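First, one chain by itself in structure tokens, the form predicted on its own.
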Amino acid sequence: MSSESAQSSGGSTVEYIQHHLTNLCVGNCDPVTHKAAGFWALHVDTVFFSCLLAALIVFVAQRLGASLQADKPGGFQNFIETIIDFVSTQVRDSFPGHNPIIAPLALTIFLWVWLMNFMDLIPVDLLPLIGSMFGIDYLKVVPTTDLSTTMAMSLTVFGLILYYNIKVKGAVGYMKMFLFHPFGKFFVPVNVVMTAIEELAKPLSLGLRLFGNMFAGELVFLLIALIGGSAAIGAGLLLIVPLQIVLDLAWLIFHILVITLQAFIFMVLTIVYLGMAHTEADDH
């Protein structure tokens, strides 16, 4: 369903922009508007680019490990090996100690957030169009404008961290913390509460700050289309097409930058939470 066809058609512009934002639901789905009904729900179109782009990073892994050249580095060897470089002192930097796991986890992390975020440079109408043919009625093709796929990744990450704690610190010293962190031990009520909060903000904000972000650069990129759709029926097709096309140029541009910041500040927060659960109790 293109912008075009939203407004021939009648349907309004929330009606176009709902469409585009309603995940390939299968299970317990709401019948009416094709939204997520109970748990045992699964976006499809979400799991399905997901995993596909995760296929895509081992792929091209593999593909470049079995032809690395010390001697005469490629281009894209050159540019995989900045990447890696640029993880590794950023892992140095925030990371105390060491950790094999860390590096491997935040380039996976960066890689992979940053595919799922390029997913929103993609005209916002041409995969839904080619999904239609094969008839699918609805597919959101941004994994990260997914709050179940920003929440699982962050989710995942303080497993980590809940994990780490009690290994460097033991299940007596990570509990140590919630009862004189960060007032001492007259406050233990206060500390219990403030902990908490702490530690359950850690997965809030590495999951919604992603999901705010890519949700709100999706939705100017439908606004701008919706520009094109009305420029169809209008008569000022002459001068609304090409404001569409400045607008969505100079929006891709500075949204190249959004997607690249938050894969980054992901990875980031990642080595900086999981560098806090390594420090001892006494440290915190």
Second form
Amino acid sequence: MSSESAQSSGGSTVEYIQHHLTNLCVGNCDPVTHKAAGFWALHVDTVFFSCLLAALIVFVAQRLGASLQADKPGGFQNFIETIIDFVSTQVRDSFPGHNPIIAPLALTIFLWVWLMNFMDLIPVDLLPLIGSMFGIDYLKVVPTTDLSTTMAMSLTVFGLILYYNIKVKGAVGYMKMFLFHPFGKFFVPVNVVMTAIEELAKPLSLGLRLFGNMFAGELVFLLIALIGGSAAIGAGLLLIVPLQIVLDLAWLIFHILVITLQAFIFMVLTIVYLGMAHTEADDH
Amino acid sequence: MNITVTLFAQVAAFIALIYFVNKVLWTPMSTMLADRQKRIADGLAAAEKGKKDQELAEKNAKQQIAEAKKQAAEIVSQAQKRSNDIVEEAKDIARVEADRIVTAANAEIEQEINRAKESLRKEVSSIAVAGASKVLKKEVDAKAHADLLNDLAAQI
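Starting from the form predicted on its own shown above, please give the structure in the form predicted together with its partner chain.
Below: every chain and molecule of the assembly, starting with the one above.
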């Protein structure tokens, strides 16, 4: 915990939290709030950490691929095999038909989202502190607490949903789904609205669910980090600091479950949505 | 939320990562896993086949052993029969030989007896004459009593 929040008042607490929830914005940014103000605003920290983790996945995968042993798999290979087996089981269970892109897509989502979520488990002040030593004032280390990341993924998935809907059902079939689903041909206007909402809800719920969970988790970590800071004076420290450690540990352990669950949900819903896109339109 | 260049950067990163994960991680791993699955299945099938072959061979061996036992028993019984035959034959031969020997011996004995009788017959008359002359203290005319003596000798 830093000394600045030790001289705490209500204002600096809010400042501390807001500071931590501000991205390192480059380009078209608001000079006061450091929020993105226009299209050309790049959240450098988000892009940096997500690309770093993506590079880590590719690097480790390449290392593993070079030493792949079919007969006597080592410990790490076993671990990755378990994950791949798990993902392909999910794909088999919830995806009808066969599409070779689904399984690697699901695997990518699971690994990447999990690793990005995992950044949440790093102590909240550690990386910003290191960053401030190098003159970086704002640093938000968890890419999935940035809507840009989660919506980027969900919109990509949405693009795939649209593509496969049109590919499998045909443009006309997809239009018919909008017109005659779910209430049949006598409720065309209602059907269009309902189906549009249904389709748009998919990417929105995907992206917002992940963002909301991770943002809230990060916020709780920040609040726990504030406990020790608010009790800088004397004997209170003896009581408050252990409390902070215990709470932090509890939330940390619980959060391991949350990050895995969120990565899993994102993956499974992607598979399910794409599976729905692959089914032929049923006539009502 | 603003639509910013960050969103597009993340989309690009996501698509690139899908491509790389597919190329570097998914394809080699799933190929290897499929290969392994196939190898395991093949191995199990081969083991199953081997087991079946072994069972068959065992059955074959049992059958052959049973046949061999039967043959051996047959041979033994034949040998026994043959040995019995040989013994019987030998007995027969021995009996015939013994009969022959006994007959020959009997014939010889008969001959000896006859010969002894003959020589006794020849001597008896002279012994009788000598005895009689000793009794009568005079010479008995052997010629005169020749018929009598011959009768006597014939009675022996």
